[in-house]
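Single chain ahead, by itself, as C-alpha cells, in the form predicted alone.
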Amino acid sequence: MKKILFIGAEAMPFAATGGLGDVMGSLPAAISAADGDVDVRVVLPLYGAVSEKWRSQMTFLGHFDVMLAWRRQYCGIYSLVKDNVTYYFLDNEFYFKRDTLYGCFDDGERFAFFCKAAIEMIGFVGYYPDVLHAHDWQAALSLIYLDTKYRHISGYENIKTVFTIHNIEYQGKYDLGILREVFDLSDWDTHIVEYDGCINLMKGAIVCANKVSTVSPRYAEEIKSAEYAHGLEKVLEENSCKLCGILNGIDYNFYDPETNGGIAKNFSATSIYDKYENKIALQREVGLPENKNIPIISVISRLASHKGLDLITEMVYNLMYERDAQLVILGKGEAVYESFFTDLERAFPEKVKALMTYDRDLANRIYAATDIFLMPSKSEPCGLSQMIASRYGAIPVTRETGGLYDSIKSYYEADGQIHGNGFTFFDYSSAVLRRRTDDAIDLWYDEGKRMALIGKIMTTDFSWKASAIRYIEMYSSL
C-alpha cells in the first residue's frame, strides 16, 4: 500500500483561513477515494481555533520533546480519522494557542517547530511515507530538515518529496543572522535556503523537493516569468524539470446546492428557477429591494489590489448608475477598498450592499443567490471562488490568468451550441471588465440563453476526481 503524508499549516474543517485550508481538507480524501491502495495522512498544528467538536473525537497518541537549536519544546500528538484519512494534530500551546493562525512576530520559529515536529512524528508513530507532500512556505522546512538532518536514519532514507506552491508571493523570507538560532540550520546548509541575500524557505523547499507542483497548469508556466514569480523566476527556471501544474478542485459534498442546509432553497441544474428563492432571501437579509427580475452581481474576495479590485472600483460606479442590477460585496482587506465600497453603498443604497467582513456561511448564501460573479484578478494561482460560484449557478466574469484561465472559458455560440462557461478577458483594463460585465448582464436578461448557459455552468466538473488522479500519477512517477 502506498503511503502519502501531507504537511500543511491549515485544513478545513478544523482550522483554515483560505484556499490552502480547502485543499488540505478535501484533496487527501479525494486521493483516498480515487485509489483504494493508498494510505493518506495529514499533519497540521493543533491551533486554539480547533473546536471542541473535533477535539472530543481525537485520540491522544503520546508526546515527545523537539530540539530546535537551543530549545527543547514539548509536542503532543493527537489523531482522528475523517473520510478515510488520518489527521495528526501537533500540540504546543506556546506556539499554537493564539488568536490567529498566522501573522505573529515569531511565525518563523512557530513553523520551524511545526516542521521539525512533523518529521520527528514520522518515527514516533512509525508511519514512514513513500511520499512527503508539503504545502507552501509554512511547511517548507519539513523538506529541508528531511534532507539535512534525517536522511541517514533508517526509514527516512527513501522518502520522496513534493512541494506545492499555492501562492508564490508568500515565500518565508528571513534574515540570514537567525539561520542557526531560529531555524536550527548550520552554516553548511546556507546554500540551500539563501537567496537574494536572505533566508528564503520556499526556495529551499524547491531545491530539496523531488517534484514541485502548483495549483493550476497556467500558473506553473506564469511563475517562470519575473512578472509572476516575485523574484524566484531564476530558481524555478533552474528547477523547471521538477515543475508541474495540477488544477485544484472543490469539495462537492460541502459546496452542493442540492443538499446545503444553510441556504434558503436547494436547487440543481434541473431546477434552476429554485435558485431565485435564494435571491429573495438574500435581498431580504441584507436590506436590498426584493426583486427576482434583476441580476445580483457579487464579489466575494480578500480586498486587495492583486484581486483586481482596482479594476472594479474604476468601473463600478458608472455600472451601478447605468445598469439595472444589484451589487453585493463580501470581504475584508485594504482600507482604501473597504472605504470605497462603503461609500458606494451610501451612493446607491437601493442597489449596493457592502459587507466588510468574512463569514463562510454568509458567503455560501451569497453564492446561492448570485447571478453574475466578478473575479478580475491580476494574478490568481488557482482560485476556488469562480468554481464555487459556478457550482451555485452564477455566471463568472474572470480575467484569463492562472487557474481562472484553466477553469473558465469564454462563452460563445456556434452551430446552435453553447461553448464556454463564463465571460473572460485578458487585458488588465477596467474598460474591458466593464464590457464583459455588460455582456453578462445582457445575456442574463435573455432568459432562454441565461438558462442554457447556467445549466452548462452548473454541470461543469470542478470536483477533485480528475485532479486526484493526476496527483496519484505524479506520486507514482517518483
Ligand code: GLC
Given for the second form:
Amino acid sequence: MKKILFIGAEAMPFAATGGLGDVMGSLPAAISAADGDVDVRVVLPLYGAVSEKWRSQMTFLGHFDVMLAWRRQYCGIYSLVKDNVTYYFLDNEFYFKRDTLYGCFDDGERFAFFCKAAIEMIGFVGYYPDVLHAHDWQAALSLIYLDTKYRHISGYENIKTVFTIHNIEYQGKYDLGILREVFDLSDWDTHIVEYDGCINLMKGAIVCANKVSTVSPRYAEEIKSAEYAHGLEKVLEENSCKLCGILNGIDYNFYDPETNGGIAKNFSATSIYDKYENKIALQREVGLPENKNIPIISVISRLASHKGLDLITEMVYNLMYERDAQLVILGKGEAVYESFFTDLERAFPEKVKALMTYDRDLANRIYAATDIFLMPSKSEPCGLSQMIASRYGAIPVTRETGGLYDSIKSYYEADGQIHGNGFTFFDYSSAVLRRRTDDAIDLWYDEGKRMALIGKIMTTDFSWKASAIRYIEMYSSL
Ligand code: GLC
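I've shown you the form predicted alone. Could you give me the structure of the form predicted together with the named molecule?
Full complex below, order starting with the chain above.
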C-alpha cells in the first residue's frame, strides 16, 4: 500500500475560502478511488469555523506539545474518515479559534506551528507516508522542517516530498529577522529560505521538494517567466527539472446539475431546456425581468484585478447599453469593483444585478441559470469556475492563460461539426473581450447552434479521473 499525506491550510467541506479548499477536499478521494492501493490522508488545522456537524464525527487521538523556538504549544489530534480518506485535524485554540482562516498578523507563526505539529504528528500516530504532499505557502515549512530537523529520526529518512503551487502570487514572505524567533530555523538554514533579502517560504519548499507541481500544464510553463512568477522565475528555472503541471478537476458529485438539490430544476446534457427553469427562478430571486429568451451573462469571482475585472469594467457599460442581455455579478473584493458594479446596477436596474457577497449556494443557483460565463483572468493557475460553469451548461468566455487555456478551447465550425467548448482570446484587451462576448451572445441567439454547443460543453470531462492518475504516476516516479 502506498501512503500519501496531504498537508494544506484548507479543505472542503470542513473549512475553505477558495480553490485550494476545493482541491484539498476532492483530490484525495479521487486518488483513492482511482487506485485502491493508495492510502491518502490529509492534515488540516482545526479552525474555529469547522462546524459541529464534523466535530461530532471526530475521534480524539491524543495530544502532545510542539516546540517552536522558545514556545511550547499544545496540539490535540482529532480524526475522521470521509470518502475513504482519513482527515487529521490539529487543535490549538490560541492559533486557530479565530473568525477568519487567514489574514491575521501572526499567520507566519500560526502556520509554522501547524507545519511543525504536522511533522510531529507523523511519528505520534505512526503514519509514516511514502510521500508528503504540501500545498501552497502555508504548508511550505513542513518540507523545510522535514529536511532540516527530522531526517535523522527513524521513519522520516525516506519520505519523498511534493510541493504544489496553487497560486504563485502568495509566497509567504517575511523579514529575515524572525528566522529564529518565529520560524525556529537556524542561521545554517538561511540559504534554504532566503530570497531577495527576505524569508520566502514558497522558495524554501521549491528547493526542498523532490517534485514541484502546479495546477495546469500551461501555468507550469508560464511561471518560469517574469511576467507570471511574481519574482520567483529564477528559482523555478533552476528547479525546472522538478516542475510539472497537472490540470485540476472538479468534484463531480458536488457540482452536478442532475442531482443538485439546491437548484429549481435538475437538468443534464440530454435535457438542456430544463435549465431555463433555473433562469426564471434566478430572475425572480434577484428581481430581474423574468424572460427565458434573453441570455444571462454572469461573473462569479473574487473581485481582484488579476481576475481581469478591469477588462470587464471597461467594456460592460456599452455592452449593457447595446445588447439584449442580463448581467449578474457575484463576489466581493476590492472596493473599486464593488462600487463600480453597484453603480452599474443603478444605471441598468432592469438588466444588471450586483451581488457583492459570496455565498456558495447562491453561486450554484447562478451557475445553473447562466447562459454565458465571463472569466477573462490576467493570470489563472487553473481556475475552477469555468469548469463548474461548463458542467452547468453555461458557455465560457475565457482568456487564454494558465488552466483556462488548458480547459477551454475556442468554438469553430468545420465539416458540419462544432469544435471547441467556449469563446477564448489572448490579448489582454477589453475590446477583444467585448468581441468574444458578442460572439457568444450571437451564438446564443441561434438556438440550433446554442443547443449543440451546450451539449458539447456539458459533456466535456472535467472530472478528477484523468488527473488523479497523473498524480499517482508522479508519486510512483519518486
Ligand atoms: C488557486 C488558483 C486557482 C486554482 C485553485 C486550485 O485558487 O488561483 O486558479 O484553480 O488555486 O488549484
